[in-house]
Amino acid sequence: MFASLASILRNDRATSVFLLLLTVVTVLASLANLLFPEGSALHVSTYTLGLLGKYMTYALLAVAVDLIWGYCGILSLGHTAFFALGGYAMGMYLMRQIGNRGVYGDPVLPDFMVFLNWDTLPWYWHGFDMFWFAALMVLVAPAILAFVFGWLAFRSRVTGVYFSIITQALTYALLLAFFRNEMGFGGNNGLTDFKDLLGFDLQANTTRVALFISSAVALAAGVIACRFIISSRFGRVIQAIRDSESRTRFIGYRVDNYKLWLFVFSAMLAGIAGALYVPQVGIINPGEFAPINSIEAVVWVAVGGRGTLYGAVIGAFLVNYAKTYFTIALPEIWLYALGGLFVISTLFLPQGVVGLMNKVMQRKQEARV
C-alpha cells in the first residue's frame, strides 16, 4: 500500500509540490510563533495561526466536497450538515471537560441545561467524557447520516439538481432542529466556553500550535487518502460513473453502492474538519448547519478548480482569506462578492484558479518550443 502511494506521488508532481508547500509552511509558521518573541519581524502571532488552522478545517472540507463532486458528479449543497455534527461531537467532549468549572458549578451538567432546568444527563451525552469514545462519533455520527441518507438517495436514483435541492434541505431541517432547547445541544447559544483538550489548557500557546499543526496533518492526509481512492480502480468507475453514469451501470457495475461508499468517506472526511475546527474557534452552534455555508463550500471548489484536490484547498484558501477582509472592511458587499465570484469562475474559469494556471504555464511551455 505505502510502495502503490509513493508511487502514485511520485507521478503526480502538482499533489507532491502542495504537500511539499504544506509541510514547509506549518514548520516556519510554528516554529515563527515558539521562537520569536512578539515586536519581531519573523514572529508569527497565535491569531494568525488560528485564522490559518481556521482556513485549514475549512480546505478540508472543500476537500471533502471536490471528491464527491469533481471526480463522482455528486453536487452536495449540505455538506456542512456533516461538518458541523463532527463539530458538535468535539463540542460535546469539551463542554464535558469544564466539570465544575462552569458559571453554576454543576459538575456533570453544562451551564445551558442547569439554566433549563434539566435533572440529569440526557442518554446521548454519556460517553463524551472520554476523548477517545468523542473522537469515534466524531466519524461515526456523519458517516451513520451519510449512510442512511444516501442509501434512500441512491436508491431512489435521485441525481443532479434534486440531489442537491435534498442535501440542503436536510441542512436546513437539522439547523433547525439543533436551534430548539429541547434538542440538548444548547439552543440557539449552542456550545461555548470551553477550557481546556486532553488536559491541555486551550487558551494556551503552545495548544493553539499543536491544533495548527494537528489540522495541517488532517489536511494533508485527507487529500493524499483522497489522490489514492482517485488512482485505484475504484476511482475510476467513480469518475467513469461522473461522465456517463447509466452506461456505468449498463456494463454492470453497482453505481449506487459506489457512490454510497464514497459519500459516506466524504462526510467522514467533513466530520473531522469540524472536529478540528470546534477547539480552534471556541464555539460551535446552529448557525454552522446554515445552507449559506454548503454553498460557500461549493464555491470554494469552483475557484479553485474542481477534480483537482490541491484547486479546492487554493479555492479555500482565497475565497475565506477574501471573506476575512470584506467582513471587516466592506461587511455590506460580501455577498455580492461571493455571488460574484462564483458567476466569474463559471463563466470564464470553468477549471477555476488551477486551469488558469495550467493554461499560462502551457503557453510559457508552447512559446519556448
Contents of the next structure:
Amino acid sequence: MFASLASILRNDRATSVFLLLLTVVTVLASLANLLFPEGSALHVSTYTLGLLGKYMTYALLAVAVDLIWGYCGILSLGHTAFFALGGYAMGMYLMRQIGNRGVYGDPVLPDFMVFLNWDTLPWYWHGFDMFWFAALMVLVAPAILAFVFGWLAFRSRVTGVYFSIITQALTYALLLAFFRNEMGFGGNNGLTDFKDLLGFDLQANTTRVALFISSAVALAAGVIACRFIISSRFGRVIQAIRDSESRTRFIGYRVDNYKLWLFVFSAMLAGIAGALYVPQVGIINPGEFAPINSIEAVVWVAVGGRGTLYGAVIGAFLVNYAKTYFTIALPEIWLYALGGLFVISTLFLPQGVVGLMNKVMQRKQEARV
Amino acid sequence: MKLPNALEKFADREHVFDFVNTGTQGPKVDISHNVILYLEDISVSFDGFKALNDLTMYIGAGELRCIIGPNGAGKTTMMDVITGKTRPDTGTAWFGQSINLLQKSEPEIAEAGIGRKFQKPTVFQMHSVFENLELAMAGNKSVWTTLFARMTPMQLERINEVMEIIGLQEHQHALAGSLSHGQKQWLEIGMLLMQNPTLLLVDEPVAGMTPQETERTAELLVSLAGKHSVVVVEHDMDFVRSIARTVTVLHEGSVLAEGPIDVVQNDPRVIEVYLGE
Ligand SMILES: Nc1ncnc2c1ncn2[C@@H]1O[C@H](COP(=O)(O)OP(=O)(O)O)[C@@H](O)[C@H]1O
Ligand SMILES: [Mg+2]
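Moving on from the form predicted on its own, please list the structure of the form predicted in complex with the partner chain.
Let us now look at the entire complex, which starts with that chain.
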C-alpha cells in the first residue's frame, strides 16, 4: 500500500492531485466543523459534512464500477447489489448494537423480529454483535455473490449487453427477496433506528466527523488500490481483455479468471462503500437494490469520464449534487434529467467531464506555444 | 529430514525458486533428425470438398520455407491442421520426433513451441509496443503472478532484443494503434517471438505493405531462420524470390512442386496453374 502510494505520487500526477485535493477538503471541512461555532461564517454544518460523506461513499461505488467498466469493459448494471449487501452487513451490526434500547426492549432480538413474533435470532444474524465479524461480512458477502455470479457468467462467456441485463435481473431478484419479511432483514422497512457504532453515539457530532473522515480514507485507499492493480501487469492484461478478448485468450491468459477476480474485488469495494453509507444516512432498506440505482452509478462514471478513476469520483459528486438540488427544487423531473445527462454525455462527451477538461487544457497549452 | 531441507531453501538468499524462473526458457522439441515438422498423407474435407488431399511435406529444423499456391489451394487449411484448429480426416502430423500434433489441443500446441501469425494484424491498439511484447511474453500467466510481477533483467533484455529484431526500438512507448500497417505486422511477429516458438507459421505477411516495408519484412524473416524454423505463406512472387531457398507449390490440396525457386518457377505445371489463375 505505502509502496504503491509512493509510486503514484512519483508517476501519476492526476491521481496525486486528486489525493491531495481529497485530503485538503477532508481536513478543512472537519476542522471547520469542529473548531468554529455554529453561526460562524467559517462553520461547516454537520449536515453538509454528512452529505459530503455520503457522496464519498457514492464516489467509492463509482470507482468500483469504473474499475471493471472503464478498464475491463464489463458493464455491470447491478453493482448497487454489492453496495447494499455491504450496507446490510453494517446495518445488522448496528441493529445488534441497539441491544435492549429498542421499542420492545428485547436484549437480543431487533424490534422487527419481536413484531413478527419470532422468538430466536435466525442463524445468519449470529456474530453480528461483534464489529470485526460484521466488518468481515461487509467484504465476504459481496465477494461470495460476485464470485458465484461471475464464475457462472464469465465461464459461459456471457459478455456485453447480455451480461448487463442479467446483472439488472440479479439486483432486481435481491430487491424482491429483501422485501419479504420471512427473509429476516426487516422487509419493506429495512434496518433503521440505529443508536451507536463501536459504542459511539451516531448522533454525536464527533462520530459524524469520524464517519466522514473514514469515508474519505476509504475512498483514497480504494483509488490507491485500484491504481496499484491497474499499473501492474495484471492491469495491462485486463485492459487487453477490454480491447480484444479473444486475442488475449489466444496468447495464453485465462480470461475468465482475470474477469472473475477483478469483479470480486470491485464488489468488495462496493460493499465497503455501502457499509460506510448506512451509518451516515441512518437506514438501509430494499430500495437500495433498485435496478435504477445501479444505472445511476453507471451514469456517474459516464459523466465523469471512464477509465481514469478520479473521473468516476468527479462524476459521482457532480451528478449527486445535481440530484440533491433537483429532488428538492423539481422532484418530478429528476429521472428525465438523469436520462438526459446520460444521452448528452455519451453523445457529446464520450470521455466525460475529465475528457473535456483535458481538451480545454490542451487548447490553452497550444495557445501559449 | 525433508522439512528442514525445505526451510533451508527459504533461508538461502541466493536460492532461485522455479516459479520465479519460468520467464524465458523455450519449450523443448526433439529435432535429432533435423526435421521439425512431418506432415504425411493429410486429407481434410469440408462437406465432401477436399481442401487438403494426401498432402505430404517435411520442414527442416531452422529452415525458411515458402508455400505458394493459388487462392483456395489449401494453404490456410494446412496451417489450421498444424495448429490444431482443424482435425484432418486422415494422415499424421508430428512436431519433431516425439510430439504428435493430432493428439494435442490448440493451447498445448502453442505451448509446445508453434507460433502462428494470422493474416490480419491483431495487436493491442491501446497498449504500447513495449507492453504488447510484455503481454505476449512466455511464462506464468496466472492472476496472482501477473498482479505482483516485476520485470526481471532477463525478461527486459529479451524484450529489448525482440524490439531490435523487429526494428521498433524507437517506438517502444508508442501506442500500437498509432503504428503503420507494416509496423503492426512486425509487432505481431515480435509478439510471436516473445513466446520463444521453435516453429513460426506466418500467413501472408506482406499483403498491403509498401515496397519498403516488404523489403524490411523479407530481411526480418531471413534473420529469423536458423534460430527458428519459419514457414511463410505468400502470394507475392517477388517477395518469395527475395527470401526463399526452398519453395513448395500447393495446388488443390496437395504438393504440385517443390524445390529451389528458379527450378520451381520454370516448372511447366506451375506455370500452367499460375497462368490459369
Ligand atoms: N471451414 C471451412 N468450411 C468449408 N470450406 C472451407 C473451410 N475452410 C476452407 N474451406 C475451403 O477449403 C479450400 C482451401 O481454403 P484455404 O486453405 O483457405 O485456401 P488458401 O489459404 O490456400 O487460399 C477453399 O476452397 C475454401 O473455400
Ligand atoms: Mg489463405
